[in-house]
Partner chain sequence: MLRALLLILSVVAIAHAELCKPDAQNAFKVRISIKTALGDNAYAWDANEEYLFKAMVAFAMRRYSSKSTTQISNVLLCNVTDRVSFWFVVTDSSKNVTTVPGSEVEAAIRMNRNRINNAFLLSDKTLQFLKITSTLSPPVEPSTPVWLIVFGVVLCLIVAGIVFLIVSGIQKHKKKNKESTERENLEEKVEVTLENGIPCEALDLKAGHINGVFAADDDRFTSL
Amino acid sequence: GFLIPYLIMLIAEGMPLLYLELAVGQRMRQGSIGAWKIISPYLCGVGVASVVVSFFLSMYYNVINAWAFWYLFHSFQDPLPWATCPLNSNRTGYEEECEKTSSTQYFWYRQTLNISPSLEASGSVQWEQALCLTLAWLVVYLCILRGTASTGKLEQLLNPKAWISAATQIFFSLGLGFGSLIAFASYNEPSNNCQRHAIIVSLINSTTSIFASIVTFSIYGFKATFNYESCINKVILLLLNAFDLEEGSLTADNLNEMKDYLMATYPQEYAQLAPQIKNCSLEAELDTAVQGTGLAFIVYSEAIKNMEVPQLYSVLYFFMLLMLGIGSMLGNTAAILTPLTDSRAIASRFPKEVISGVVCFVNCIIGLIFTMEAGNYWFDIFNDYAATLSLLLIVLVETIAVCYIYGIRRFEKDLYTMIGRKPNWYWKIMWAFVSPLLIISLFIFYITDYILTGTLQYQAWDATQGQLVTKDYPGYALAVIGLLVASSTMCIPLGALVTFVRKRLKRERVATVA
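Could you put down the structure of only this chain, in the form predicted on its own?
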């Protein structure tokens, strides 16, 4: 149900918009703010919106790298700390919370996040995670300095949520709308074949994503089947002991029939035992699969612990995850730093090292919010709402600006000047019609889904049950969500309004002097 929307979004949005952003950056030779100002002074807000979204992303995204450092450091232990449940304080059994869930989930929610039961219970900063976050930002800063010094300028078909998720996946994986592509492309040689790069990068990115999803869902299936069989075995053992049944008389195949028989034959005894009898369901196990950031840390650690020499694979996996995360952060911080360093007012007063250091320091301080006991809930808020709607609006305005303000014929001539040939019918149809209409449809889907959903909800960890439960967001969280969306989307109309007012005042001053 997700693969078809994903492939359609790749063809209709991913490749065309990646090509468009690379071409704009390469032609205009500016960061996101400067590039769109060249196309039209009224579009300065588009670049500002991209920088704001990138800043929001930087605030929380590096926490993933902090978690990767945390797991990497623990990967050298034998056995792995998430391989088994820890003993309780009396050392007479396992921790109750861990017994009700799994060792990998317990390590994630309790020993890594030390998560609170709700968003309202904010708790304190977890110093281990805060140190890992500081380390992650230090690595990013050192990589920025190294790059600055040595490289310089280098180059579910009917469900609206499935389409929105597919578009979000495409936008995030390719970096559309963040301004980082425009920033990097501005460093390309003017004759660089950005069309070829757009096709190659899009295909490689999506092939990698699809391959990773095959592995992920295989692990999902294994984990769900394992949990289901464990649940069945626990129920069978419970009933065998409680009713003194013969060994082998109760199996997974006849469990439901035997439960009905025991309920009818021993109603009082069965009623007393009923609270301990779990309702095992493979479908329920699959439906409650881990989503979001927990995917990388719960599901894959579940697979790693069952491998031969798990420490080796754990180190390799989390080191790989760390490299991917650092690479993403470098691209994201470039989207913030390039417009700042392009600004003469800032660049003339401060060296790049100072500007980079201030950006990293500010993001690190704000990011401490995500290391609190309720930090994971705030992480989900930023992850779900800081960029999704904003990216749709930014990319929509970008396509309209290039095709109908700058002019698609003029853009064709620019591409011919750069790469020696004009774009074919596919690119022009996607830029001018298909991509904008599809984005507008996603807007409608998004707003409709929000209206039909009503109160926004989140998944909170219930330690007593050892599982996630659904809760409504408190009022102040809804206000933060509104501010996240408005602060980036409103940059576009406000930028146009400020430009209009400035031009109007300038004309009045000229008229007065005359």
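The form predicted on its own done, now the form predicted in complex with the partner chain:
What comes next is one chain alone, with no partners or other molecules.
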């Protein structure tokens, strides 16, 4: 079902736009701000918008790596900490919250996040998560240091393999519009064959994504089946105990008939029991999707705990997750750092290590917000709203700028000088017509969907019930969302306005001097 739109989007959008961004970066040999300034001075806002989006992204994304570290460090125990529930205070049973939900969910919501019941109840910073976040940022800093350790442009970045492995991350697909691609490509030699790279990167990325989604959905089905069966078993046990029936007389197959029989024979007792008897349904289990990042941690850890040598698989899985996450982070931080190091004003005064250190430090401090008790709700806000709308707009402006403002013929000539081959008609049609149209329609769809749903809502964890409940965002959260979207999208028109005003002033000054 989802493969067809995915493949269409890949061919119509992913590959052409990836190629476009790579070529722009390689040709201009600058980060996103400088590259777009060269194409047209009015477009400096696009570069700034990309940097702002990357900045928001790097603020919250490293928290995922912090969680991966947390799970990785906890995988060296037997039994795994999320396999069993902890005991309650007087050791007569398991913790109440853990009884109501599963042990993996309890480990995620209570022992990892220590989540509060709503966004308003902020709570305090969780020191364990703060430590893991600091470690994640130190790892990113180490990798960045290594990247710019030699005289400016490292040889390793010219190697396509390092390129490809950086891009094959599942979380943010191809990373278009972040400026990270432009930043990476600016390290390429001008003669680098970016067309071939674009195709290879997007194909490998989609193969990895498809493979990962197959694995994810099969594990998801396993979890739903497991929960459904344990729900049925709970109901059976409840009925057996209440009516003192023989063991084995109630099975999953005859449950419904027996329920009707019992309702008819003992109406009073059955009525007393009725609120406790849940209607188990497999469809309901499949529908109760675990949201977003929780999927990676809850579903997979649940599957892993039922395997033979769970510690091994757990370590492998979370290590892989870390590799992917750190790879994405490197792209984002490169997108922020390259414009900073390209600009003369900052780069001449401070060495690269200090700039990277300051960026990492600032992001780490801001990221401590996401380690508070309500931090996961703020994380979801950033995850849902920081990037999506702005990216669509940025990519749209990029395509239109390159095709119509810079001129597609000029771009063709640049590509010819770089890789010795002109792009064929497929690329040109995609860039000029199909991709912009698709993006515009996506944009319209997104906005109408938002207008139709009315107020925004979020999923909050209710400890007393042991499940997620829907709540409305408070006023200030909505303001933050608006700020997130506005600050990146407004950069584009603001940039054009500022350049226009500056040019006007210069023209006037020249006119008065003359």
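Numbering follows the first chain given and starts at 1. On a predicted model such as this, the values are computed, not experimentally measured, just so you know. We call the rigid core the largest set of C-alpha positions that still match within 1.5 Å between the two forms.
Participant: Using a superposition on the rigid core, decide whether the Cα position of L250 changes by 2 angstroms or more between these two forms.
Facilitator: Passes the 2 Å threshold, so yes.
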